[in-house]
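For reference, the chain that follows is the form predicted on its own, supplied as structure tokens.
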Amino acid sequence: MARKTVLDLLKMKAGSQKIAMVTAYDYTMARIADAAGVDMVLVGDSVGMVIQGQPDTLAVTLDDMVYHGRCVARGLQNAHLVVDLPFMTYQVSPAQALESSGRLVKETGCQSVKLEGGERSAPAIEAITRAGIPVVGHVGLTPQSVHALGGWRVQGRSEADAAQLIRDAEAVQAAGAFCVVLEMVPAELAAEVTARLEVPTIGIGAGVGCDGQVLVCNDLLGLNSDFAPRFVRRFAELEAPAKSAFEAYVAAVRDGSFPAEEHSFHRTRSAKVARLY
């Protein structure tokens, strides 16, 4: 089967079907994710933080991006692929904007790019969609911008805030994104985001009224028992299974019964080579 397209997703929204993202950095998670059913693969720069142990996603660089997008495409084959333009890789300039966007779907063949920010980012999604390259917008709690907003923090709450939220959404719309992230907002603020926009919302800490939802794929595996913000919803808890299969390893090792006998090669007088399997 086809990868999702952009129109199958706005048709999604269309029929009020939800749209259920996940995150993944490398080929064994996107196999499984997208043998799942998932809708939609995000490479976020979340890799930074999951995955490198960075305290946030500003180290993350467009080279790590396009390594991990590439893995991550090769376990694809329904889902729609989406890789985020990480820090400083697109605020500089619309035409850095459109740089390195090309080259993160030529290097790793996703079908979209998100990047964060509403009103400000405008002039760098109008130049990507203008070159045919399809943007997934980022609005609310931006994590690049985690200094600026003194933390990591619910967005949208006071009137003023709401307002500029509703105009970062529209405005992102305007300048041709086909989806828009709605991370950290006001259930009741994400809701009437969601029935103003004529794209797709993916929410995160937003609430019920999104079209869709997307959560890191590790937060959602219970891989992280030391990470549990009040928007994450764990489908399963394999942090402690997984330790005590490494424990058993170490205790086999160690008492001699792994590798046994089955696990074992030996000469043989036959021609056939010995299989690994």
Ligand code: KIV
Given for the second form:
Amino acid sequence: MARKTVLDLLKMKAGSQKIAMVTAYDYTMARIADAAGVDMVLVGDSVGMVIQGQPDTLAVTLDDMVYHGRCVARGLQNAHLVVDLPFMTYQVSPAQALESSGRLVKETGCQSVKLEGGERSAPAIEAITRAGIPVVGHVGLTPQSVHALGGWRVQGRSEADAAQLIRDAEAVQAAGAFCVVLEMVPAELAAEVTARLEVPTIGIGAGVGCDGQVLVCNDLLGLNSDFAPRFVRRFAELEAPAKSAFEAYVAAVRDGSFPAEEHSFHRTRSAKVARLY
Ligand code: KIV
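Mind sharing the form predicted in complex with the named molecule? What's above is the form predicted on its own.
Next comes the full complex, this chain leading.
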């Protein structure tokens, strides 16, 4: 099966089929998510927090995204691959945005790029899409502006903010984006934006009225016991069994029960082992 295209995703909205998107940062996670049937995989700049252990996404570089984008691309057969443009790789000018996007497409094999911002990012989106690179927009809470927003807060709560958010989403669509992420937006407002747009909306902390949902893979799998925002549902609790497995390994190494005979090699191979290697 070939990877899902922009047209496939637009058809999903037209057919009222929900889009399931997750983040991934490496080959193994991408392979598992792809086999599970996710429609879109995002190599998010959340890599800065989830993988690099930083307090926010601001220090992530284009080289980081190229590296993780390549790893993820090797694990995908069906899912559409989106890679994030990190902070300060598209804000300077539309020309910078186009150059950065071109690098992501050429060096990772992604099918689209994602950038944050509404009206202010429209010129960048126009430049990128004019060159034939599909763009996913991202409005609402835009983590690259965390300092300007005063923290990780729900956006669009007042009448004026809600009106601005609608203008932002419409500007992103008008500039050529084929999809828009809505992050931490009141559910009613996200549903209204979804009804107004022809392109699909993908929500995170934006209620059930969006055309699809995205979650960070480590949150979905319960690998971050110290991170529990309201919008995350853990579909598994993998941190505890992973920790138990490491503890069992440490104990087995210490008491000499690992490696056992079946994990060991000898100068004279047994007939059974010789057949295997
Ligand atoms: O970087 C990221 O993971 C994201 C999603 C949360 C949408 O932008």
